[in-house]
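The form predicted on its own is given below as one chain in structure tokens.
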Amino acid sequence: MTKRLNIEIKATHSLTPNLVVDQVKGVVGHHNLTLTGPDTHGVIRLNIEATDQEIDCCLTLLGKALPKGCDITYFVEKEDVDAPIKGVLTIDDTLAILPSNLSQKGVPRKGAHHTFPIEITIDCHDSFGHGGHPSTLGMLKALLRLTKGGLIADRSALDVGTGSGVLAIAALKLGANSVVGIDIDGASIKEAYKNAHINQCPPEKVRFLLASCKDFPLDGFDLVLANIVPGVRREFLSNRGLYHMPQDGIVLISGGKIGDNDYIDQMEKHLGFKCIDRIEVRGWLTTCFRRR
């Protein structure tokens, strides 16, 4: 079960806020971390999504890394941030995500005879991606907007950190010509293939590979989906293939809170993209970039 750890750190006169930020990033950069501040009072706030074991590790490492005198307070929200959905999850009255315990036929709809143009069934046990997490919802909303603008059809898509495969499957059903999903977790790859089969995705149009986003070749992709934690996002942005994406290539990025948006400058100022859309869902930010 994933929980949310909230930490506040007050720097002292002998330790500048920027140094605290650097130390914190060094300790917990590999987790799903959102870091904001320091504010006018020198307070830095962290939100970390992690398991109980990871939370204990984070607190231990922070206790060792930060010098005495730093005022640290924290609390843990006992909620599963990627909780299984219990009914039909609908997005913009167009797309419906169904948990595997509900059949696609005979499921209660909104209204007496309501049906959805696109329905996706997700069986998720060992991977991220039930469909209801705010970062995933933001990505699905962004895909639907792109579809309405005619910017999904016939594209070759790459889904970075595919998890259950929900975004890869959605891209394919929304008109992408083909999709490749990558993940560093073997259990996720197996689950993504299972979900692709459940949703009758043509096997010649979908592949899932065990691979890292840092050096995976981006040749041939003109739509890249990256719903990934901030630490992995930094690895993704170091992929040199981003420099060579085709004109009008599109990259969707999600997985961080609204205040965690330094990557927008990197995409626009250094990688040659323009931010064309921003979607906020319950404090989480999804951004859409287009190659200039």
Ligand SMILES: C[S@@+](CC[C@H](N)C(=O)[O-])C[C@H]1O[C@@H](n2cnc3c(N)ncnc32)[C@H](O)[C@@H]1O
Contents of the next structure:
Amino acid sequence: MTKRLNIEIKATHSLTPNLVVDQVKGVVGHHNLTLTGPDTHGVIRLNIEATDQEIDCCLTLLGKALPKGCDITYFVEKEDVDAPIKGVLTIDDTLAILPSNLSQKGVPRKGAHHTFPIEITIDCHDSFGHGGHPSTLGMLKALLRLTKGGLIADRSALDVGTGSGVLAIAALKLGANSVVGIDIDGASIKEAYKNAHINQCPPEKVRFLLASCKDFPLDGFDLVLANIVPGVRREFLSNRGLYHMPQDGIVLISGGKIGDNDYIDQMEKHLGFKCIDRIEVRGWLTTCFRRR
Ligand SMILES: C[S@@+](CC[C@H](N)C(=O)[O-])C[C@H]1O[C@@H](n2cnc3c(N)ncnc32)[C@H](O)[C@@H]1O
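What would you give as the form predicted in complex with this ligand, now that the form predicted on its own is on the page?
Everything in the complex follows now, all chains and molecules, and the chain you saw is the first one.
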């Protein structure tokens, strides 16, 4: 069972972010750790996804590496990472996902001591998408990279298989001009609307529709997000609208394991896209394509 370990350490001249990463990357690998900071208070934050044994090993190694008097605060989420998140899920310095109980006033914020510029609250009872699944995490990380490259602002986004609406809401908060989320599951559409409301998304900028990716018209969208299982991905890739996406249009695809990547060839050779980014999270692959 994989758990999430959230660590906060105050950086000093002898405890640099590089030193911290060097201690743990040998245990959990590069892809399973996220390092942010130091922030304005000099605090480094590390999120690690690992087994119990690996977590013990990381904490021992970090303990040994810490200079005298250096404080380390950590919190291990007890549940499997695929189960609903209970604490603050840090994606990076700027973005965190919170389960709805944590966003209420006065509730202790397990896993983070400060607020983030963008915090998305997700209620996820009848839908998929609490944010912590590796395929969703990959999408959130990819969205952040696109944002840093100036490639989200003002785009019209489509979120295919929206589930809880987490990716649609993230795209909007990161600067997309508008977003449409589609799903074949009515309960998901209802929950996505509820989450958009909780997160104060302007109603004129968000719509969730009961529709299938197979034949939903893609024209008018220049950012398409698709975290869907491989079988549904095949249906999505047969949507003729992909041929007509605008020059510079971006498509993010997730929902499959690293080895399951034949679709990259299809996107590049037959659909006219170029793969511009790949993110791997615990064996799951997220890919980012740009229309040539
Ligand atoms: C892996 S979940 C992704 C949820 C959320 N977007 C996330 O990233 O966490 C995939 C979603 O696709 C939906 N789905 C399945 N088949 C579909 C189809 N043909 N068209 C649109 N959505 C579909 C499912 O109901 C489910 O909510």
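Positions refer to the first chain, counted from 1. In this text, the rigid core denotes the largest set of C-alpha atoms whose superposition between the two forms falls within 1.5 Å. Predicted model, so just to flag it, every value in this text is computed and none were measured.
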Does the C-alpha of V224 move 2 Å or more between the two forms once the rigid core is lined up?
-> no
When the two forms are laid on each other by their rigid core, does D39 show a Cα shift of 2 Å or more between the two forms?
-> yes
With both forms put on the same core, how far apart in Å are the CA positions of I48 between the two forms?
-> 24.4
